[in-house]
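In structure tokens, the next block holds one chain alone, the form predicted alone.
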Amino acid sequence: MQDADTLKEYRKQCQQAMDDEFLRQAMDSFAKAYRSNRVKAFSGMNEKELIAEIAAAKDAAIVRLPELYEEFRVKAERAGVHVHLARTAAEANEIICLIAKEHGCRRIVKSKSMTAEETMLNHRLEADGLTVTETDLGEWIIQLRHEGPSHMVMPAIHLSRYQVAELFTDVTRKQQDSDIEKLVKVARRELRAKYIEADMGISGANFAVVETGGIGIVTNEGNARLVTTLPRVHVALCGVDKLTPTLHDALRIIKALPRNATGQAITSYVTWITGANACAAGPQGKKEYHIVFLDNGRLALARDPDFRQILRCVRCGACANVCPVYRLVGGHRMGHIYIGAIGLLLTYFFHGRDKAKNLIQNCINCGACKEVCAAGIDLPGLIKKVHARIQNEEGHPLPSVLLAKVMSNRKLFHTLLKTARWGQKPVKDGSTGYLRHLPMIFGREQNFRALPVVADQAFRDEWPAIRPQVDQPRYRVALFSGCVQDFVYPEQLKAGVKVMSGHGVAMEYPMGQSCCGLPLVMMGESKAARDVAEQNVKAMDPARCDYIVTLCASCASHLKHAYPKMLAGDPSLAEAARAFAAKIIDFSSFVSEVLGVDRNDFRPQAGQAGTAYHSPCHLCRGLGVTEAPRRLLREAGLNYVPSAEEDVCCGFGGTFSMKFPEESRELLKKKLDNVAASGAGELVTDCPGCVMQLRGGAEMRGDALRVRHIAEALAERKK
């Protein structure tokens, strides 16, 4: 792929991908089908338990990689295999070229290997005058097109059958039909002779099993078996991270890998190769068999406690399958060589900072990849860490530095927000509650949604007057507002207070609290984010309350999961952060499950228009809360109308929508189109950021859609 030097250039490349109508349709169709197929494939299994077992086994192996390599080498060499360890990609290519030269190999067939893509092996082999043919159908197609794969499992997913028919017509110099079965027959006919003529076969390996000294290959086509059996020389190239202590460990991964990759219970072929097999054309009647293990930074990564979990990856590609950004722009823009969320990470470690610096920012932090990862990798968390590391290495952009300085100082931050009430007057539309036009700092690309004005009075300033007085409370609650509800949407917090009132809840609003710090994390400002976390933990004493309730799903997830990690290294704060996080609960869960609010708390209302629900990413995935808000809608007598893909990101992602407005706009359009198709007249959600995105988008489109926080919808009907 062509790499962009600047974020602006990268955004242009992404826009070009979004302008490809076929690509968009193909990605949409696949994403929708994949979700349902995956659910069916894992039906009847304890998916989370299986993933936890895979993660634990991989972690145990990662810290022993040098030891496992030596054990494997000894066993494999006893069985007649030549084992090599290449420190770099160039060294791996050199080893394979020398093997070809030593054995007089001129014609090579390859089965699919992402490791070979990583080393750019084909380029080196061809530079040495060797003829190389990819035999996986998708890989052969993109080889003929001189492209890289757009998916780790389905490398040609971005192409239509018509494009393939045109390609095959050029290759065969004969007009080809676009019927898929006929195209497969053309490929089979063209490739068959290549297997017979080949001197060397090159494969990858999904597993290198230490206890047997053999490799395992998981495929859906028979080409890998032909590549590894017909030529007189076989070379397997795999990352050193593929070392697997036992066959049981490998078989456990196979239970998850095809289900996660393509929604299959099992792939068509699982091939195990142990030792140099009989081969009439080989030396002493045996196949010349080599296994080249690639390091290329993996052994150093295995020693890194922050990032070693990356090596758990089983290359299923599921992180791309569910990624809303990948769905928009495809693999040639959502990766360098490796694709999807794992590709953003591996690009930095395997191909360097320059290749990764723009890619790493194209993550909306929706958590969909983490939820489906077959190895339980915290992909969004690691992506944010790599972004911060790159900024530490290259220098922090001025907007990022300024944001960090302002938000680290709570009093300055809040003063600026309050001052914005006056500064917005020239662009404020008093009748709508939106900015009449955007200030120049936003740019025209942000005009896909209307932006709200800062409220006339912050929630914290109204709190003394609206605080409920409770003499004998059932629960003591501290309210965490976040900055958006405090200064932009205080009506959401007031609605939440109204819903909780009358249930014996004594509420406090600690004035020392500030923004949760998630925007800082998204901007790569990890030090400032930690400083803000410390302020908030010190502002709220968990011993004085039973729960810390927040009406912002993004805040809740960040406070609960990130704070204990961010403050773990400080002995004076670590325990306080854990106690703080343990008390965090989202509004819907608290009202539904703790207070037990039901239909008796609401007034009946006839003729209610349909109400759709948008499930915020950090609620349904970050906190695992799915039923509580929908139950509340039903209990309140709201006519809940399901809409398509309720849990797919709305495109906000905080600062993501500022950096990638083109992608944010398209995700917003999909969400609003789905709601419109449901026929609902109202849309509710549990996140003020989502309200800002969805309400502002509906306003710009002129949709007759009322967008509210769920607390507002409930408060309106409360008795």
The other form holds:
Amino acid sequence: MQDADTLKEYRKQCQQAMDDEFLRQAMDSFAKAYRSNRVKAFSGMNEKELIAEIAAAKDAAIVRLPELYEEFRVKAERAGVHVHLARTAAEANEIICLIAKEHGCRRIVKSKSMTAEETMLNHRLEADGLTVTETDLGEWIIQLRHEGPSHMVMPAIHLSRYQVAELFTDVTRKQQDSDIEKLVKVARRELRAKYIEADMGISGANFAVVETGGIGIVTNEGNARLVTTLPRVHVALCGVDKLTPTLHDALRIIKALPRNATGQAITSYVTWITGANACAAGPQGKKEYHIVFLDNGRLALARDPDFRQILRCVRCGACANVCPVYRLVGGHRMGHIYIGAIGLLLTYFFHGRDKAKNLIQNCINCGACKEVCAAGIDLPGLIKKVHARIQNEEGHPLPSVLLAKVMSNRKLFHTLLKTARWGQKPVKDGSTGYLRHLPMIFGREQNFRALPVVADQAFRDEWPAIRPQVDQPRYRVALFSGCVQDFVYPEQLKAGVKVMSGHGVAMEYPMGQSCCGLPLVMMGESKAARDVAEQNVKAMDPARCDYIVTLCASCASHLKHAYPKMLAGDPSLAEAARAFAAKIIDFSSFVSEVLGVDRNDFRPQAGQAGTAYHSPCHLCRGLGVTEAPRRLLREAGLNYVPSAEEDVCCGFGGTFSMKFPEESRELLKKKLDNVAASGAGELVTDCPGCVMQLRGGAEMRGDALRVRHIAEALAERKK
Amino acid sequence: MQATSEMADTFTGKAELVSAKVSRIKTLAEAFAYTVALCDGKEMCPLLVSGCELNLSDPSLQLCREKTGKIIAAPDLTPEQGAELRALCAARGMELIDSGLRRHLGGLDIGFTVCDLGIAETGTLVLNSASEEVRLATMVSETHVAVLPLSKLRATSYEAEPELLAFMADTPGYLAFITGASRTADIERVLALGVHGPLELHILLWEDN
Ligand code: SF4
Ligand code: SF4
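Same protein, different form: I have the form predicted alone, so give me the form predicted together with the partner chain.
In what comes next, the whole complex appears, and the chain from above leads the way.
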């Protein structure tokens, strides 16, 4: 639930969640177990192809929802079903209350439905004096505790067996053991009695299949079967986005949904109901059966080309399962009703800007959700877009406006960075290269990692002097530095130049280049982000080089994937942006795969303490590069030692670490703990932002860990 | 399409992965004997495993007490098949019912059904449950014994699709995919079987040709 007014308050709530020891442990062990279960579940299958098929079929259906609804309605009505379309959540609740009233229903049993959570149906039913019992075990538990779900598939994941035992002791008025098997059996017997009394059953639906006029419900417990069978009235509440033309569509989704949700090949039950079935308790032995379709913004969303892919979601919950932020703060903070990456989005569209405005910022843009989404939704991209939209609607906060102003004017931005050199004099710690104490603009909570100073000389100013002369080049390369390497860590880029030298690479450093614009995207400044994209595309003429090499993973993935999209609408730039993006390559891939750098490039050196590797989000997921850097470490004789969760975010996320320092700190801690456990004496990575975070964190902790860009580690050993 | 033995092996493996007990039979008579023996072997306190032994609320305890002797429900047998099974039950002092299952919501020992299709890739049973009695037999009983004729086994859900569509075209319809016993992991993600439906699923693969 989102009830924080300000970002500050929201951060405080997140911090409280992080202080909940049980929650943290539960989330950690779940995150780890989920990863391996999912891999197992999809082994031997072409997962990417399946996801692409699901996405394509969903896309085809989304643009036809109104006609699909009509077709479905006609078919279902012919089989004795009453079909309703509710425009809003309140209207859906009203319809269901009316059905209850008309048929004299008093007691309701419900099976799990996120859609009913969305409309807060129970509140409305109870206001009418109806008794409602949730029968899904997790839902029942949270209902008894008057809470919302903390996960879309496992709603009570935040609770311990002891809390459940206590709760069941209250409910049964008998002392209960904390043994899980026993608690489950208690629920079995207690809920059995509820089914028997009930005169109305409410279920959700995973599919409304147009060709059959029937619904499909996917469950493990089997409660939906009892809910749809025993009471004389059945109401299925279902988002209009669940309409799908064929049974084949549904069978296809079933191949991915349970695997992605819980690592199961299929759930224990899939129930297909077509028409009003026999029901001994019903009038004339027939079930009184209603399907209520909920619009609540979905049909408008379906008409919005920028956001309609959100409706592909099959509610598997995987985007939460892999999200490092969800893992830290849990579902009550990483969502309003819907949870995880999709929750951030749906909150805005279903529950409004007010509920979404803080939440939407709590995404570090690591891309883990996009990688596993059963429907191939570009979740992080859409999250940033919604953030930008909210800012356009609400007005941009001052820091964001200033950032946009400064960054879209390269000269001003670079002058300010250079001036910062003078400004930092009094706070600079001469010997270490860190700021001795933080300037006033940073709060105390930023103090979990040491921050670097701006370099004495920017890379761009050194370039004319260090530019290698190459007579007969094999490759023409334009270097894209990104701000951090240009102004803070020019030595990384110089090391990169050294590693590439001797391979016939003619290098250029186009001076018109500026920030890649990702920080602007993260701040919701889409207009300024587009403007710097234009500047960069114009500054780096793709016709004059074979490759554009960057040593910053975040820049690389942003330049490659976001630029063509951002500039697609401008006919004078679209083609150039595509050509530009096609030439972008990250340093490790270029060096390893294009130049073929191998052990012959390096001096043999004995006794190297282990080198751990941090796999930057934007390299491993953003660009799909996982092998090249590890191969280079081995070729250079750096004694690469694997550590746990190498591809989990370090917590930097650019401006995210400024906005959510508490979360950034925790992610950093996990990362450094894992590296410490590997016994490595050095940690390398492919992104200056990650270096800043990791090196600053190691420094603050006093870890004897050397953190460098991979280019520096390679350059040191280059012959 | 004929079920290959490879397909039957896949089915068995997948079903066992979700803790179903799979056996082979040659005749339906074997299935009846299996079911009666299974019921006979169940604990003296018939609802022991189903939670009735625990500290329940008073109304729930009352519901437990409604069940007395051992009961097998087999709603979808032909009259001759029913007579054969009934005779076996009677010999062991068990009751066989084929209708009126709503009077036994407190619990049934075994629900016995013959399935309409099987899907090998996931170890799934497909059961036409348009009859409310069939539905209840597979929901309320503590153990579900399901016979799957091998001639009805299909490799994948896609291969079963035309037949599934045929069932669904016959409205009103209620078609169940059943894969293993009822399960939950809602408390601390610990897997527990039998939360609402059967605690155990026994599958008898019937070599029917
Ligand atoms: S991009 Fe990363 S942080 Fe953002 S929602 Fe997805 S998984 Fe969570
Ligand atoms: S957005 Fe994707 S991963 Fe998240 S619940 Fe929906 S389908 Fe699953």
